[in-house]
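Let's start with one chain on its own, the form predicted alone, as structure tokens.
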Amino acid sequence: MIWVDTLVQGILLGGLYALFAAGLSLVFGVMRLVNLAHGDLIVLAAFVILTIATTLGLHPFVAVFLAMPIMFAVGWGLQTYILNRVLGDDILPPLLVTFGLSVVIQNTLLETFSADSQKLTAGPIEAQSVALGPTTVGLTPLLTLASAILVIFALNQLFYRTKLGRAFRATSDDPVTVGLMVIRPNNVFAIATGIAMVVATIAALYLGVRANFDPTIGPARLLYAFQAVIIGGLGSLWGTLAGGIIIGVAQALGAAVNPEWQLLSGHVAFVLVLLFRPRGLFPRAND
């Protein structure tokens, strides 16, 4: 019974890695970027919630909605003036620029509201919970991992089912034909880090709710989300959902033998997979 229920938090907690992942695997599946500082943009991202939430007197969750479309234009900026100008055959100036974006975003969360830590307040929400056949499960928890399923699910229809998500597929593949014809690759770029903030500021508003959270966190959130979108397979959405999941569920099972082993758990996982499948467990064919 009791390894039942640390197997369906693990699950739980695997869902919002997988909401940390998703956007970082949009944006490497579009345009090939490794993004150094989307911890930092989550965390950026809880903090805006934070804001409108005090600043209005809104819910977190009604909040988040206002946030959206900031984040959005926040990741749109992003890549219009700053990425679009590094992106190249050479990986090493995006790497290189987003780290440096990393230590900017840090600082100045650090200079505006300190160090301190903060939370978002959801209300009886936090402590409520369902059951579910022999376990009982958090509200909250259950929410992220149904928040995950359904961003996944919508990536995925908004990929190949929209005209905009043939824009994506064709630039990804060759953005010097495309080019030629009707389509911007970096106006695509520059939507498609829009949309990953989007999805960054739903991830900020569970990590918010679920625990605290400072200006420094944000490459520890990096770390899980490379290791989600590396064991799901590079570009792969659902791939992601079980990245974050198997990461999750690692953490659980070594926690509950040795709370010490939670992170290295994760750790371990990710390895081993690596070991067995180094292109990930579902990698994209034309990877």
Contents of the next structure:
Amino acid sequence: MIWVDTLVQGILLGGLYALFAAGLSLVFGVMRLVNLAHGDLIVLAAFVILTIATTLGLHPFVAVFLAMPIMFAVGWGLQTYILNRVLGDDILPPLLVTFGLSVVIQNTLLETFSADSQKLTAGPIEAQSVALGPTTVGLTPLLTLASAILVIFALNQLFYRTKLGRAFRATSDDPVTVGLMVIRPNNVFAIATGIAMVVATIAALYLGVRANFDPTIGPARLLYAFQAVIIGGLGSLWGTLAGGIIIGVAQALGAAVNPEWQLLSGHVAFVLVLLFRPRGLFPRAND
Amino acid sequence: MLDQKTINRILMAFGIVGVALLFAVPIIGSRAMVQDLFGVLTLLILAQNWNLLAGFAGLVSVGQQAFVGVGAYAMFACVILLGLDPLVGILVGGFVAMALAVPMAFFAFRLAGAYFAIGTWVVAEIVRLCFAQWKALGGGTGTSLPKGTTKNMFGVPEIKELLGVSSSAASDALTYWLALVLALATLGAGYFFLRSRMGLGLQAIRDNDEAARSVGVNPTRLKAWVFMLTAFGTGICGALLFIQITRVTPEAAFSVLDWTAFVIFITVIGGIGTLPGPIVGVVFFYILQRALSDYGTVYLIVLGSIGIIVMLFARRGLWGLFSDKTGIELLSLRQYAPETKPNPLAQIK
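Go ahead and give the structure of the form predicted together with the partner chain, now that the form predicted alone is out.
So here's everything in the complex, that chain up top.
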């Protein structure tokens, strides 16, 4: 019985990791960019929501809608003014630039908001639970997983059903040729990163409502997100959801055996999957 | 106008005087200066190793802290559990780090390009979490070297007598000299390795992988060698660092900020893929840290921003800029075609 409960908790935790990872997966799918600052950008989004919620006295679930356009602008600007300059065959510049960004964002947040732990207070919803078959689950974790599924469904619709999605896929395939079709690759990249930051804002909402956060937790979130993306297979959004759930379940099972093994078992699951499936479970692209 | 050879000779003379002065610091300088320079030299060793890895072999690792931490823990285990001299522990630390590099390479080399960075980082996290479980060395809270260990270290009593200083100053001097020798050895080894057949192959891979393969260079084997050798250097440096620190915790020994992030910025700002780059970078880092020491983490923000600017506008760093402007090359890896003797038959027509 306890194992079923652990499994369910793990799946729900996986929803949060899938949300962390969805933006990363989108950016990689469109421009093959590995953004090492993604975790810190999620934490930045959490602080944006916190600032809006406290200054305007809004509920975090409302404040998130005001934070989204701000983070879209951050993503757009980041891509236009910095990241577009380093895209190319050489993998070193984008890695080092995003690594630099990670350190800059982290320490700017430290200077601005101090190292104190913060939390987004969402009121009674935090403690509510619902009965789900043989187990009882918290409402917020359930909402997290539901949001993850919704976000990934929406991103897939965007990718495969809209004009913008067609531009994404075309630019991903051949950024030079799309130029002939009056599409500016740099613009497409900027919009993609903007959307990734909107997804990161949703992830930040649940990050802040479910647990405490402080400026230094970004890199750990980045690792979970990357593990989810790589396990799922590069460029596959549903794969990313599966990858997040695998990490979540592995962590929950590890924690059930020994609380000190939570993080370790997540990492070990990642290594094991890659030893047997080097390209992840559902690889889409041939690169 | 001086020609290249004269300039090189002058710079070489400056270099030799500089090294001699560095060796004399424990005799003529203060103890604070020795400790400061020890920190600079160890960062330089780490940066030289990372530069070989990322700048020449194209292996952008964000998991070098794994080797620092393993080296440190191996040294502590030698001293505490086996009762060996810390200096033996340093060597053991290097070999243990090298041994860790084998399974790590086996896993991380499956990941292409940017994913290699994440893979090495994850492995470093796994190693950190495992060492936090090692109860004999304090588990998650860590442990200290037994009292008096560094005072009785091999060579310390002699130095104490020779310089007429306290035991702890003598042990600082010893670790400082070891760091200096190690930094020079790493520089020399890097130079000769890169000038060798293997090094040439490595640079050929970096410039054009397929062309290098077609003339018989085996990229995976070469890269695995570099990965293991730099793990050895990084592990030794980690053990040496923690003799000076005398206390080890999983967080400090496997710190991604202290042992990898700083090192990356030092190399990038100084000039990645050039041998003098890490030296320039570490001097720059030291000055920056000193100048902004009153403003908390501001120096990290400045460091990160400068790293980004360098990557955007001057990819070969400060040394690359200087070298391009002045035409001065130090420790150049350029290979010249052998001089052809004039053909005596060409005269006869």
